[in-house]
Structures are given as structure tokens and as C-alpha cells.
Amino acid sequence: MASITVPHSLMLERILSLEIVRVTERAAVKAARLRGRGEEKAADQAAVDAMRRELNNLPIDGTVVIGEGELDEAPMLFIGEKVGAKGGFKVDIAVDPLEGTTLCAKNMPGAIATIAMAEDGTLLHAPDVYMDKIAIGPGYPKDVVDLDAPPGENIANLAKAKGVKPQDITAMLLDRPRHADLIAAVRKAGASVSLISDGDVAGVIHTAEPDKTGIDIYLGIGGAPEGVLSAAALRCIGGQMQCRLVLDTEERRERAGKMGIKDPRKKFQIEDMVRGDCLFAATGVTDGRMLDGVKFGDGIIETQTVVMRSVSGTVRWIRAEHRRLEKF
């Protein structure tokens, strides 16, 4: 029998609908078993182990481009690691098996397990440094906000595009001392501020559905790897995002250069970070504004996952009941 070649786009759709959800579900459940126990490293390792096992069951030849760290920093899902079943098609993979380790350890809202997958060579290889970000959801004119514009100008332009007053805009930022001036400027512009202690990816994703989350814009400095994951999600639903790496030492500039980043001051558009067809999935570990956390019942485990695809703009919300508990 002759073999059938499946186009990448169709294969990505199959992974989207059938496979990628299992990867984040397994990681979320394993992490959730350690919620509230104060064991950040243990919860993160449990999620990493589960995610790696599931990735190795997928029909892909995957390369981790955003992961748990460099080879000498992370035993699994390190940058450059190969995952997937033998003979699969080539993809780039960005993972954060447990975003919000502190949130999980303290059983606080917003911890998620997340992954992005794209065609080979299309995800930005970002070093593990800080990244300055601005992000909004879909439905706005192009460049309605700009990373280099003053916060007050961005708030005013976004409010105008949305047809509301600046007082009706809510900005989400990480609660960090470095954001004191930014927070003051946002409030001076009339907007509200919603602070989060952790969860950079989840924070950006909140802008995707402002009617549900109450968040219109994400601002501030967070992790660069998380920026790539966030960009994948927003690309799928037509959101906007601009970022710049914070390369404030020679060592960081050299690291970025080795990963192919020639201009240390480059302002990355969302298309620079995720160039091809991509998938994004996230499963709640603890309850949050967008995703419910894992629920352990009598013989049943419940999970909630959001799955997105850029080419089709499809967003699927999957609430699953798992009854074969030995799988988890």
C-alpha cells in the first residue's frame, strides 16, 4: 500500500483537535496534585515529567526552542532537546509546563500548564532574559498601541478605539518594584490597574477576552520565554503584541547573539516571534479568570483547556472528565 503524505497544515489540525490537549492536561493534573503544599520545585518537576512523556507520544520531530532552561540548567525539556515519536514532521515547541510555580505551591489563582507548537524554524529563539511587553486582544486597528509610546497615550488610544473613556480601561501588570512608575502613569491616565504576583503568560492571555476577564491591556517587563508563548496565543486570535528584549549586560547581548538576535534593541512584532502556522494550548492548574483549575472528584478528574490555532483562528474550550485515572 502506498504511503500517504499528510500536509503540515492538516497534521497541525489533527494535533490541535486530538493530541495537544493531552499534553497540557497531563502536566496540569500532575502539578495540581501538589497544590498548596509549598513545594514549587516538586510541582514543576511533576509537570515537566508529564509533559515530556506526552510529547514523546506525538507524531512529531520536535525541537524545544523555549523550555526549562539551557542543557546545563534543566534535565528535561531544555532548549534544543528533541521530543516526539520517531519519523514525525518537524516542529518548534515552546513550553512552560507549570507557569506560576509559586501560585501552585500556595494554591493561588492563575497557575496553568501551557505549550505552543509551530512549523519548524518559525518560533523566536528567545534567551532566558527579561522582555518589555505591551499586548491587547483582537478587534482593534493595527498599531493602536505602541511599546515606545507613553503609557497615557496608549491608554487614550485604546480607549478611543474601544469607544469608551480611559476610566473604563483596565491594565494588568506584574506586581514588581520595577513597575512603580508605569503603574503611576497608567493610573494618572485614568485607567485601573490589576496586579498579579506571577503568571506572565496568563496575564497576556487575559487581554484576549476583556469582556470575560476585565483586562484590556497588558504592560510591563516579564520573561522573554513567556513572551514567545504569549505571542503564539495572541497570534491565534488576532491580538496585538510588541516586545523588546532587555539586554542590559554584555553577557546577555552575547547570549542573544548566539541565538540569532542581531539587533539588541529590536522591537519585535507578534509576527517576528511567531511566523508560521501555530497552535497554543493551556490547561488550568488552579482556578483563574479564564480557566478553571483541576478538580479531583470521586473516580473523576475534571480539567479545562483552551486550544487555539492561528491559520483558522479557531478557539476551542475543552472541559474534560477523565475516568481512567491510572493514566494520570
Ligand code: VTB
Second form
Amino acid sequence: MASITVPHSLMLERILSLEIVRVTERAAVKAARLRGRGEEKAADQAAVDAMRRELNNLPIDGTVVIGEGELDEAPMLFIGEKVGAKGGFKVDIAVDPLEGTTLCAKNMPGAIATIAMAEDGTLLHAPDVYMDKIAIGPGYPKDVVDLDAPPGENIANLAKAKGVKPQDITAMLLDRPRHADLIAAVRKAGASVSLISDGDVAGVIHTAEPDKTGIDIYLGIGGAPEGVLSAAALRCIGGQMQCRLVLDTEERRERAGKMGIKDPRKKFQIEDMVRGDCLFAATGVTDGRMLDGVKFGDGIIETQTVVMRSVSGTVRWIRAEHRRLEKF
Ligand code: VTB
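Having seen the form predicted alone, the form predicted in complex with the named molecule:
Once more the chain from above appears, this time first in line as the rest of the complex follows.
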């Protein structure tokens, strides 16, 4: 009989790509129980606890590099925390157990539970500051858009590369006063603007499938941790992303320096944020454009998860029916 030729590390990584689905599913269900209750912190804590419990069951020797914050501000899943059943595969982990706490608290569309995992030492250690982002989907020439180019130029170049008019391009942005000029410039260039109140991990992912989502480009300033998570997703499904940390105070530059960021003005590409193969998963908490939220039925809980693997480029959409509800 022919022997198995898949290397041990790859085999483990394949197994993990399905195991991490359990991690985001459990976090999503716990958070979803608190949907619409106006309790951001409680929902976040429930998701964090569930995610940590599940991570500790995995055959990994994991380090949280993007988490709930520094040790003194986050009791669990803090940056630097070790998770996993030890003695396993050494991995870096980026988590956002409840991306869109406000969306969950208000029961609005788009809250997700999300995680990315990669070989140790390959994920950017980003401080919890803002990050300026630009992202587009796959199939375009490299650098067709540029973080430092005027928005009008980016829209024109993207439209040209897509073979459409600027009027056929839709840009997604967080609805924030800080984006007023950017929104005006994008509209002036002829493009349409789709605003979200929160949740730019999903926002960036939308660009990967413009035919389905209607979103061609993601622009603007959001969280740096969310930036690394979305870079992991784009590394799996394809696309381009450029980002820069907003290090506008000495204190922020110092924090970034301590985390290994040498050049505070560096323009990060996907490969700088996720330097090797990675896994990414997200489960819907509330219904969204990308994922359905958790459904609580009679004796059944339903979840929907997307899980991606960069080695193969596989994207799996997993709809699960959970029946042993005592675990949830
Ligand atoms: C950003 C964005 C996130 O919160 O961090 C945003 O990346 C916070 O922005 O996806 P403000 O400080 O302007 O509110 C999210 O939308 C959700 O955590």
C-alpha cells in the first residue's frame, strides 16, 4: 500500500482548518445569546470565554498575537497569551471573538466571530491602534490602486482595470466623520459609496467577490487588529491590500516599537502582515451580507461559517446544525 506523502505539518494544518470552525462557532453562539441586549461587554466576554475554551482543546502550541488587548487590559486572549493543548503545532493566532460588539448589542447586521492562524512568527504583531486601509479583490494587476494615491485616481484606475466606468464601481467605508473628505472624493470620482456602521473585517472580504457582494473596493481607517485578520482572509482568497498604522502620538509609536514595528510609516502589503500560509475562519453572529447569523430553533442551533486555507485557496462555507445543546 502506498504510504501517505503529506508532510506532518501540512496534515496538522489541514486538520486545524476544520477544527478552527468549532472555535468560531462556539464563540458566535455564546455571543448570539446576548444579541440585542445592549450589553457589548457581556457579549464580548461570552465570545472570548468560549473561544479560549475551544482553543485550549486544539493540538497546538499557540500564541495570541492579535487579541483582546495587553495583559493588564484583557484578562483573556490577551496579546502574548499561550493557548492550546501544548506539545503541538507552533502557531500565531489572531482573534476577534466578537467583531462588531455594537452590532451584536443592537442586533444589527454583520457581527461575526473570527480567527486567523499561521505558523509562529508569521503574523504581524499590531498594536490596538487605527490603521488606514485600501483593499480590492483578485484578478487585478499589482498595485492598480495605492494607499497614497488620491481616491479619485484609485477609482479611475480600478474602473479602467475592471473595464467599466467609475460609475459602476462601489466603495465600502465605515460611516465615520473622519471619512467625510474620503467619501466626498470617492463620490466626486463617480463611484457609489456603501457605508457600514461597524465591522471592517467583513468589509474587506466583500471585495474578494464583487459579483456577489457588489463591493469593488474597501477604503478608510479602522482597527489595526481587524486589518491583520482581513489580510489573512485576502491571503487565502486572493486580492490586494495596503495598510498603514496610524501612529500619530509618541505613545502609540512607542507601543508599536515595542511590538517590533521599526518604521512607523511603513506601508504594509498582505505579505508583510501575514508572512506565510494561514487559515482564516468567521462565523456569523447576526445576519449579514456575508454570513447568516446564529439561528436558535427547537432543539437545534444553526450556524454558518466560512473557513479558508491559503495553501490550497479553498473556501468552505459550513452550515452546521448543533443538536447536543448542553455544550452550547
Ligand atoms: C474599527 C473597525 C471595526 O470598530 O475598529 C471600528 O475596524 C472602531 O472604529 O471593524 P471607531 O473607533 O471609529 O468606532 C469596528 O467597526 C468593530 O469593532
